[in-house]
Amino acid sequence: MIKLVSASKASLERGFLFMAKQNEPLVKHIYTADPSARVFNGKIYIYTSHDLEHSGEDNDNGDQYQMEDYHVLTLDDIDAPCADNGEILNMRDVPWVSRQMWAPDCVEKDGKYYLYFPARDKDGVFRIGVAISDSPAGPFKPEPDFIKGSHSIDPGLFIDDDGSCYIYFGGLWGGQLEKWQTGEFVANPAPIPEDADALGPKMARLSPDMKSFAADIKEIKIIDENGNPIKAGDEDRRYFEDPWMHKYNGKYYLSYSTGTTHYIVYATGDSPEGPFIYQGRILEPVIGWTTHHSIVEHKGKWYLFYHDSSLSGGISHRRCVKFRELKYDADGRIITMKPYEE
């Protein structure tokens, strides 16, 4: 169990403090999802979407995910109390948003913190916006419009050793990725044949001001060990949503969710632009439909942050954020984890 610990009045006014424990919800007073874990100034910050209780329709379009704001959880250390620092951005403060603020991410550059987030615009099309703060704990002030040319969901940021910043994004079904195959939004595209190449996540390099794309959007290619593209019907390996990039021992690791089969898997490459060779599973299925993750290093150890629906008893749109230590073998392969085993 997670134990509520004593805290100052000021801390409790902003949120709650719980003792962090592997494989247990980091907080239990609200439903949190889509964790993007970052380390700033030696401290772990976990940017989450915020699931709301409702009785709306549950469907493949994702209408059940009616999130309206973001929270940031903080850990001074991996076994320290976890604090909810409260709301850092709400859809009412973003002029272009109509609904559904889904999975966010945050990076730092030159002392400023940039929160990237997807949401539906006034036409119901998913776009990606950015909000800025002087503090990693927020609050964040949004730019008045979404990033020009952006679409779909799940922005994941990666800053390479040379300082270049890349944004990865895209999700099938409710995330609308298949609606952008022509470069323009098509409301009702033809189904993708199972023997066709699977759609990959999109990526772009960000401009120095972090508010726009510095180059054209590219599609990331994910291939098998023989160099053949993963096919759309290969639901155990094909990309669905939730792209995350990290670097380990000089290799680029692209991890993502397979959606329908509920795995977190990964592929590796020699460039942040790919191609990436499929390697295997990171996490077996969790309770609940969605599975969403991030990977971060802290004090020489690596951690997987993810969510499931255990706190709500399996309700797909009432999720909770958890973490596990992530380990590599001698060849740099990530050791597969079962979410409910130590």
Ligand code: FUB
Contents of the next structure:
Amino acid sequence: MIKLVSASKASLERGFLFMAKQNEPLVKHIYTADPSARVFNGKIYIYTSHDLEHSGEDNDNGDQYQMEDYHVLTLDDIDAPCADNGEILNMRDVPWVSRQMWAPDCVEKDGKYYLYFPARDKDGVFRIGVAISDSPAGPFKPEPDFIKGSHSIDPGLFIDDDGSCYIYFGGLWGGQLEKWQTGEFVANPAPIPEDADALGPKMARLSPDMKSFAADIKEIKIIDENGNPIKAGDEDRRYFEDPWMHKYNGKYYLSYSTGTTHYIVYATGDSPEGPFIYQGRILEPVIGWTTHHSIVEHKGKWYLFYHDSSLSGGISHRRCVKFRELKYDADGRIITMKPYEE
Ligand code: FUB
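Given the form predicted on its own, corresponding form predicted in complex with beta-L-arabinofuranose (FUB):
Shown next: the complete complex, the earlier chain at its head.
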């Protein structure tokens, strides 16, 4: 059970405070989704989408996900009270956005915090923007336009040990990834045959000012143990959305959602640009259609942040953010988790 505890003055002024507990919603006063967890100054910050009680059409285009703003939740420690620091960015303040503020992520560089977020532009095309703050708790000030060349959804950032910063992105169906196969936006592309290579997520290196792509966008290759590309019809393993990169014992781990089959899976490689070899599942399906995650290390332990729709009784676009400890075996394989078992 989530218990309201006595709050500090700052958190009472800015939001709510709840006891964090593994496999339970981190907050219950609003619907939250798409958690990107980061550790800044020893504290865990969870950047979330904010599901609203819209009654838009529920379809494969994602029209039911009509989100308008972002929140950041904070944990001083994994079992400490979780504070909602309130709204950190609203679409009314972003000149290029028309609707659908989907999954965000945030990274720090030289004392500034960069919040990356996807949304539809005025033509209904998903783009990725960036908003900047001096504090990880925001508020964030958006750049006036989206990142040139950006498209699709679900930006996931990764800063390597040498300081290079990479952005990964892309999502099928409502996320419009299929529409960019030629490098240009094609409104009605032909369906991808099941025996064709699956589309991979996109990636780009970010420029030193973090506001543009420093190099061309590349598509990531995800291959099987024999070196063959995962096929579009292989829905248990092919990329759908929600790319996340982390490094463990010198290896790069690309994890993602398989969408239609509702798994969080991962593939590993020797470079942040891939190729990545499919390894297995991280999380079995949760309640609700979407599954979305991030992976973060805090005080020597690793955690999976994810969402499900348990708080709303299964309504897919009213989700809640949760976490659980993630473990590796001696060979660096992630141990598969069942979301409703300890
Ligand atoms: O929350 C809207 C979309 O649903 C996200 O961008 C996807 O990853 C899925 O969680």
